[in-house]
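First comes one chain, alone, set out as structure tokens in the form predicted on its own.
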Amino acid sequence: MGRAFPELEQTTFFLHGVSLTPVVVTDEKGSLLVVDGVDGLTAERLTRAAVVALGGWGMIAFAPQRADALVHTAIRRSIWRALDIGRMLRAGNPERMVAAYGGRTLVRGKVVEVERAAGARFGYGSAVLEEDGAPGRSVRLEFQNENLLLLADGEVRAAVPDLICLLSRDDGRPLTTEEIRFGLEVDVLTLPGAPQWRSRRGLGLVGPRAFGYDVDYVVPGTAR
């Protein structure tokens, strides 16, 4: 994935036509479930239901393939990249991280409103930020488990599949959607998603419209 997405078919394996099945699901008690003979979307639904039945978490193996195929189907060095970003943030150097990975700082501000709702499958909601030095400017963050869309005065500033990252102004720590609350001072950054996701098929799987937002993906910094 090169970032977090909620569903099994939102992987480059599925993007490249690799069958997701058989999927093997297990838990720490030794329970074992094999999902096979179905398409990717059905495999996602069955696997998610199984994980819920197992208590809310499990380990899975899926999209079996030859190791040499991973050169073409996987996002290479994604784990290394995550570790490198973590080291930079732990060292208190978000500016270096942004520069190293082609990112941008979009907003510095304070959370003034948070709305949450429970969807059929994911928790979703939105947050309104008051931007430093721009009184009256409306900046809205939309999320569904992950941050998916950032709008300023109704204009798209950043969108999935690019990463929209919130860092706490206090200590530079990355914040999950569950931690967003009123009064929190944050920096909002964006990092480019993997190039595979910017293709037409990739955007069909993980672009804004795949999550129900009636907007198109824009490259950060190009909107006016």
Second form
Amino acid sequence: MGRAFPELEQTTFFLHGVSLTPVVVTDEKGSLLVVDGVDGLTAERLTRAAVVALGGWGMIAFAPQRADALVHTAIRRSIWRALDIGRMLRAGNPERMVAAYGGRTLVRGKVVEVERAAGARFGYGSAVLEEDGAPGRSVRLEFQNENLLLLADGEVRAAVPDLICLLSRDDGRPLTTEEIRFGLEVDVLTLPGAPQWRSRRGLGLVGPRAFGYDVDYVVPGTAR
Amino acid sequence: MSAPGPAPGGRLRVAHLLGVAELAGAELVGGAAGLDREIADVAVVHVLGDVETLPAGTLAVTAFRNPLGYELEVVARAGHARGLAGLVTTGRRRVLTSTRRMCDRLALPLVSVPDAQPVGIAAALARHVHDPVHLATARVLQVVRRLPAGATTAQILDALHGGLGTPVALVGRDRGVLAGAEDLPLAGVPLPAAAQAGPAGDGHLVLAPVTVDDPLRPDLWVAALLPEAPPVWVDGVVTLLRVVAFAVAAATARERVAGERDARDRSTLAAELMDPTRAVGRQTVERALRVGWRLDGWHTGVYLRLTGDATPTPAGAAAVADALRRCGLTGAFAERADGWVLWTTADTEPPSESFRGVRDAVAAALATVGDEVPLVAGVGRPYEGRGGIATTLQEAAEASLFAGARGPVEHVDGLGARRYLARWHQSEAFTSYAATLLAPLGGQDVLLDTLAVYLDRESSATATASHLGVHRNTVNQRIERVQQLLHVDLTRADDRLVVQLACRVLRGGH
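Given the form predicted on its own above, I would also like to look at the protein as it appears in the form predicted in complex with its partner chain.
Zooming out: every chain and molecule, the one shown earlier first.
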């Protein structure tokens, strides 16, 4: 994935036509399930149901692949990059991290309004952030399990599959969507998603419309 | 681009939407600065891309499947760029601050209608934009159809209020609200002789006169307060109120007929109660209860007698009843051939000095109606029970015969010996005798007046002459002529007494 996505088929393996199944699900008590003989979407649903039944927590393994195939199907160095970003943030140096990974700081501001609602599959919500030093100027963040869309004056400023990250102003810690609440002071950053996701097929799988947002994926300053 | 519209200012503006019945419950979420934008067309936006095809001046009604809220901001941005007139959103989803601020900043009105179907709303609004005359006509007809046959004023106002969805009222000449909404801004508003609309705050106050008697001087107006609305609709409401005014006039006339019948019933009932020779039967008691008259308790009668040639009229009755009520005299009120009777009822015997209070109250009431209804009055003593009504009214009637000379109101206690004369006045036999006796004067008022004054002035020609403002010899000549015509000799005590009593009876005790 190169980032977090909510569904199993939102992987580059699936993007490149590698079968997800058989998927193996296990938990800390030794339960073991094998999901096989179904397509990717069904595998995702069955696996999710199994994890819920196991107590909401589980580990899964996808179908084995040949190591040389991973050169094409995987996002390389993604785990190393996650660790590296974590180290830089812990060192209290988000600016260096943003520069190193080609990101941008979108907004520094305060959460002034949060609205959440239950959806068919995932909860979703919106938050309004007021920009520092510009009272009355606000941006709107749309999130589900992850932050997915940032709008300013109705214009897309950042969109999935790019990462939209909220860093707490207090301790520099990244905030999950469950933690967003009124009054939080945050820096909003965006980091580019993996190039594979920005392809036409990639956007079909994880672009804004895949999450129900009827807008195009654009990076401000670039042509559509 | 936008189609050519009617006269400037004639087209529907976004501000008008807030007063449209189809958008009941609508709230302006943001973009108030753009309320003056004119609406050229109405369109439904199903997906965000639809906005890109809309011409300037369009009012966009959003109809997204499973809206998440952010769409409004995207639509607002695109809509602003395209020059849309405004946005309408439906559903109960809360509109966030960012959307509100954005619409404010772009001066793009955003109207939220929580409980509405977007397509239905768009169709209704489109009629407002494209076919306002037809719509206004349809609305007028709709209200007219709602008027039931023989509707009361209250039902008419209900139908009007239901059709317009705005405050309506029936207003009197003093701008007092007789029925309907109490809080119309009527102060200082001229009451027109023809239906018309005038400004009232941001909206319009429409007034239509109700013509029952005098078309040049109406006494009632139908009033409706409209929110800001396009001229076509205001004109439609003016027409509607004219039609409704006819219905109100019919209802008023009907109520008046019923009132007159009611007044007749009351006078019959009062006559029965006042007849001392009749026992009050069960039927009479029931009828009295039905009109709300109390028969038990202590009754104090007031007899109001019209002076001159005046006869009781419904308008006069209303004025008198109202004046009495304002002066604190409430009770049974009924019409008589020569005026009205009223009696008040108390649970316990009123103290003897209370008559003065009653007399003063009646005098005050008479003073207020003095110009319209010339009256004198008599007040009787309090008597208990059903029979007491007849007694006290009898006394009041007697006292009223003497009222006028010393003051407009006489209390029976103030009459003294004159009371016994009253018995004569009331005796049918003597009345007809008096008429026969004085008949030879043949209605020559000059002679009758001179005779009456002469006898009241102790047969003094000098005093009579000065009272009538004529020469003493004239008086003597007239008296001589009277004696000839009547074949009486006024120097004889018996003749004098009989003629004087006859004069009194014929001249009503003055």
